[in-house]
Amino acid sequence: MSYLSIEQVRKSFGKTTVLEDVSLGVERGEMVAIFGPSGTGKTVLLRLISGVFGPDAGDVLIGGHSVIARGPEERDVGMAFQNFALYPHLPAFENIASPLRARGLAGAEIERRVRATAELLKIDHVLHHLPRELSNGQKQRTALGRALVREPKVLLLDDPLRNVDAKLRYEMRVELPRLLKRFESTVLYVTQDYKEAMALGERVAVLNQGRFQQVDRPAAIYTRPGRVEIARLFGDPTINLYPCRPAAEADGLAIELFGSRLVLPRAAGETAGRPCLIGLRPEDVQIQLEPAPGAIPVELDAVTPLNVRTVLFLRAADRSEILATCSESVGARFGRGHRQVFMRLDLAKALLFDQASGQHLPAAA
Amino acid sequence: MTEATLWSRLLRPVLLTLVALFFLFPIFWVFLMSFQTNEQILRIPPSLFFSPTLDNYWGLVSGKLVTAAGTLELPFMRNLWNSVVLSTGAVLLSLLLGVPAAYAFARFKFRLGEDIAFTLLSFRFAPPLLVLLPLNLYFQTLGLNDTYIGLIWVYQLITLPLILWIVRGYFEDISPDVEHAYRVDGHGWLKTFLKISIPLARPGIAAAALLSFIFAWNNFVFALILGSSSIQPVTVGALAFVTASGIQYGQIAAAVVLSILPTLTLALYAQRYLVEGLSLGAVKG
């Protein structure tokens, strides 16, 4: 039995249905990252759990008990809002102390716990400041402190790193899991950044088009995305996708692509003859200057250095565009592009999706 | 560039001084008049130099209006007190009713909500005299004629819509997330309203209260018709200065100065709430 479970929750605002049928179970002490493009209702889902909104249908259970009938103040859920939502007329100390005051703890106990939390978050020197006197990073930590200080059984974090600068974001990505382990809370972490979801979540739940399309370990979502939309959302640069119609062959599954005939090393199964989309991750596309058997000649249009990797823009004989990545040192060999190069594809890692439904078509067993 | 500098360095202070003179000079003149006798006021040409007298103020405080024709009883201090009671009572009642109502209109969408809010505002559109005649009849039947309660009730027509609509806007500007966060922290809705919503809307509440106090203070026609001398405010009481033997300019001036004082004090006191930029920094913009 999951500690926090969301069961077939539906929520509409007027005529727009935001959440259609959402179910998820989270174990005690587990951290699940909820990932989805903007506007998919991630924030709405957290608000349904915290009790700010009520669902149109479905149930939310914490520790096996339905909390739907309870107000937000009776659920013992900690929540950090994306826009911080600090109390502007109260100093940081009172902001953090608020959940403890609500429980009617003694002044000395409140003082001790607020100080301890603030030290952990490195904001103990600004506790007497009003929110408007805090930097964005300090505001974000104050909001986080307010959620953590009560040591809640369920902690909801609504994209807490969205509004802080890049340096702090990286720091917090490292620090946050360490912090959260101390509280042994069940954590839902909402984010729009797939890297953050993969870095922080023990599992990642992909919310799209009103439901969870896939809930799995981060690596599994990347290597075996359940749907073509998920494959598109995870990965930077995005996955290369081309329509194709595979045909069964003796040595595997043959497709017509880039003006060449390619054979995927997998059993035909029921994919043969179906209109499909083939997905090739940019890192599974190798580029070399010399021709080789099996390598496809392509035109290199542009070379874009991107941090430690280099992104290559390629154009095949049939004019389809391909993105590839390589290390910076390899990328240096290609100069600025505009030349003929040769492409080798790691077809064992290619992904096939049904063109009509977008479903992933796993290799037949 | 140079034009802009010339504009802000020279022209602006000059224009500001002109505007200030235009609005403040009458008040300054009235202030001077309040220390002069009727003869000094009416001499031609008028002069800035005179020996000041406190007779006008003394007459108001003692309640004796000395005219050429004799001495008149003048309940000016009583009128002033009535103004304070009526205006303060009306504003307090409006705050008590209007602030929670404004919050409801700002936060919750309910059936006919907009229509109710607009109806309340429309009270300000109707000419007061149209309402007054039927109201006078009702008040006589109900025994509310010539009572503080009756007048404070009618003053709600002035103060309530004002407070409701100004404060509503301020509540709408507060991010609902701040209230949600307080609820999630474990506080009930009433505590959230009192500890979060009201303090954050305080500049708006202060502005609305001040404005409606001024409107109530300056009201004339409601009190003229629905009240007798025992509850009449200064605006109606000032009619007594127009006597059979002439108009008592000096005492009118003194009365004006005295009746400005409460509003002025209130405005100065409320100012620090008006300028409070409290909602800054609540949420990431």
Second form
Amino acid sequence: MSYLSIEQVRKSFGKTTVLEDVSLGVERGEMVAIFGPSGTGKTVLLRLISGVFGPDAGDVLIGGHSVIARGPEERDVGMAFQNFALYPHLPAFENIASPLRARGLAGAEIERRVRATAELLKIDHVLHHLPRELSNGQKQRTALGRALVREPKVLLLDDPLRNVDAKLRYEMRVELPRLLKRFESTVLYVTQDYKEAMALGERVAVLNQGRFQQVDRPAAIYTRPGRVEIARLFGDPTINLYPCRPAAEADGLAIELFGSRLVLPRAAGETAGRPCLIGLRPEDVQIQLEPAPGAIPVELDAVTPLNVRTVLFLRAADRSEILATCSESVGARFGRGHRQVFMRLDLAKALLFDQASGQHLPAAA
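Show the other one: the form predicted on its own, since we just had the form predicted in complex with the partner chain.
Single chain only below; no partners, no other molecules.
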């Protein structure tokens, strides 16, 4: 049995069902990122685990024991919020110490734990400051310290990096996993940022439409999304999707797309003749200036540099719109004006989804 088990949990508020038959197992010491769009119940799920809310149905087990009948203070669960939720009249030291004082620990033990935690979080020099005197990064670390100082067996982090600047967010993506390993907590990390989910989670649990639609390693979520909705959520710019009806050919599955006949290097299986959506990641669309065998002529409508990547907006002969990405150095070769270029597709990485259900159609064995 997993150390933290969420078993068929359901939660509604009035006539609105937020969570429906939600189940997840998290191993001891594992960090799982819960990712999904706003309003899908991520925070509600954390509050159910912590005991702030009770479920309408289902169970939550920690260490093999149900905690549904226990209050929040009895569950040995720490939680940090995206809005910091610090006591404004208390210095950072007392904010971090507050859960220890509530448990009645001796003053010397409180002093030892708070200072040790603050040193790990690199905020030991601001422990005497009030929250209004702290930077957002220091506030975030203070809130995290308050959750960690109890040394909880389960730690719930509700989008804790959302309100900090980009530089600190990047630094904490690197530091946080190392830090949490030292506390040996079992961690659920909620985020609306797919990059953050993939960077921090040993596994990613995609919560959408009130259910976990896929739970897997980050690379598998990206390369083998279980549903078309998941494929759309991961990637910037988003995946290119087009309707098609594959036909079985001797050398693979043939589709008509972009005014061309393309052959996917995969066995037909049950996919032939079935209405599908084909998904092409922008990074799997390569653009060149000169024609070559297998390259498809397309119109280059726009070139948009984005940091170290460039996004190319293309239009095919059948007027389909295509997004491609390349490095800025390659993108600079195309200029900014409208022109014809040539597109090569990495069809080995193409994804097929059932058009009606959105279910991923894996390659036939």
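Positions refer to the first chain, counted from 1. In this text, all values refer to a predicted model and were calculated from it rather than measured experimentally. C-alpha atoms forming the largest set that superposes within 1.5 Å between two forms make up the rigid core.
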Displaced residue check between these two forms: residue 90, CA, 2 Å or over, core reference: yes
